[in-house]
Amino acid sequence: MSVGGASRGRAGRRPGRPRAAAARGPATRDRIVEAARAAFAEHGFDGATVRTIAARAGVDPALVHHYFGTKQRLFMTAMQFPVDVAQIFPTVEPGPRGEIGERLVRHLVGIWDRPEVLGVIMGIVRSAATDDAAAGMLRSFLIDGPLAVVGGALQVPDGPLRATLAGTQLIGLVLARYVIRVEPLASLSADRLAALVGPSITRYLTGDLGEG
């Protein structure tokens, strides 16, 4: 047997084929959330493909299923928000009762505008309507996470129904400025979204709901 194929021999692999384990480890996993993130902000969770992912992660698609086994479990790892909602209380409720709305609208509004936030919004709200886990991770990233803790703390009746009221006007605002991107809404800075949406929501938390 000659000295090459001695080589290739001990190798186990042809020259030049990098070894599957050189291509993992956690910089490789994060390359894949990310790419993964883009991939359902732009497309959804059934448009973005676990081949379309791996493109842009430059790996192969086993690899995706090696980290994370199916794409629902990639979907859920990517798309955790980065904010917890506990702290947004606390932020928010200084101030007067009657422009909570506009001091909650503000706050998370500065928080969707951050680059790393509003890949995870966009590749929630992009899936939520056919995909039932996108579905409850935007209920959590509004209704049942931020609004839930603040109409908890204001102690006001009915809260559950005020967090989902407020919420829907929420979940307008964010498809009307980030998904479709509707002009003027998608370039008013956040002081002016406060301004015009905030009473809204301060009603929707605070005001007379009229007899059920």
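Superpose the two forms; the largest set of C-alphas matching within 1.5 Å is the rigid core. As the structure is a computational prediction, the values presented were derived from the model and not from experiment. Positions refer to the first chain, counted from 1. What changes on going to the form predicted in complex with another copy of the chain:
- Core-superposed comparison between these two forms: CA of Leu142 displaced by 2 Å or more.
- With the core superposed, Lys71 shows a C-alpha displacement of at least 2 Å between these two forms.
- With the core held fixed, the Cα of Ile53 is displaced between these two forms by 2 Å or more.
The structure above corresponds to the form predicted on its own; please provide the structure of the form predicted in complex with another copy of the chain.
Excluded here are partners and other molecules; the one chain stands alone.
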């Protein structure tokens, strides 16, 4: 889309207003992404509109299209986890192999508890029920996410099955703690959750899974 496209928005356009240089550039792009993250977290993919996201970011809707093309592409950008998955295994590897699940749960809960990550979690969960791209993100968390990386690095047989099983436990924990907010799970510390849920993850990733 041409830069000129940004001036074709209908709502909120003030004719004759000079195009302020401050309304462009990385800071504006970041503000749109932040506004999108908040809107998707509150209303899900279907409920959030480019118009309301633009209003929240204080820009013309055409500028959102200029930077991101479609709402779908904006969603994919806003819902990126601000976490480098490749860093997870080096972080959780040191220590007894029989407690890998405890270390992984403690580390992931520490990440999930960060306010900017919570918005991503809520956005994906609120959208996954009705939007294929969001459902695909949950699927790829189960298939290619941190558990697959850790499972692969542990070099155990049946890695994909193990990672997916561990993923079901973690997705259920995320739902209960952050979305449904069930007590006491919503208030427990990362350490306590690691002690409670970690052994299940350890078993899925490294234990005996019986006959296939």
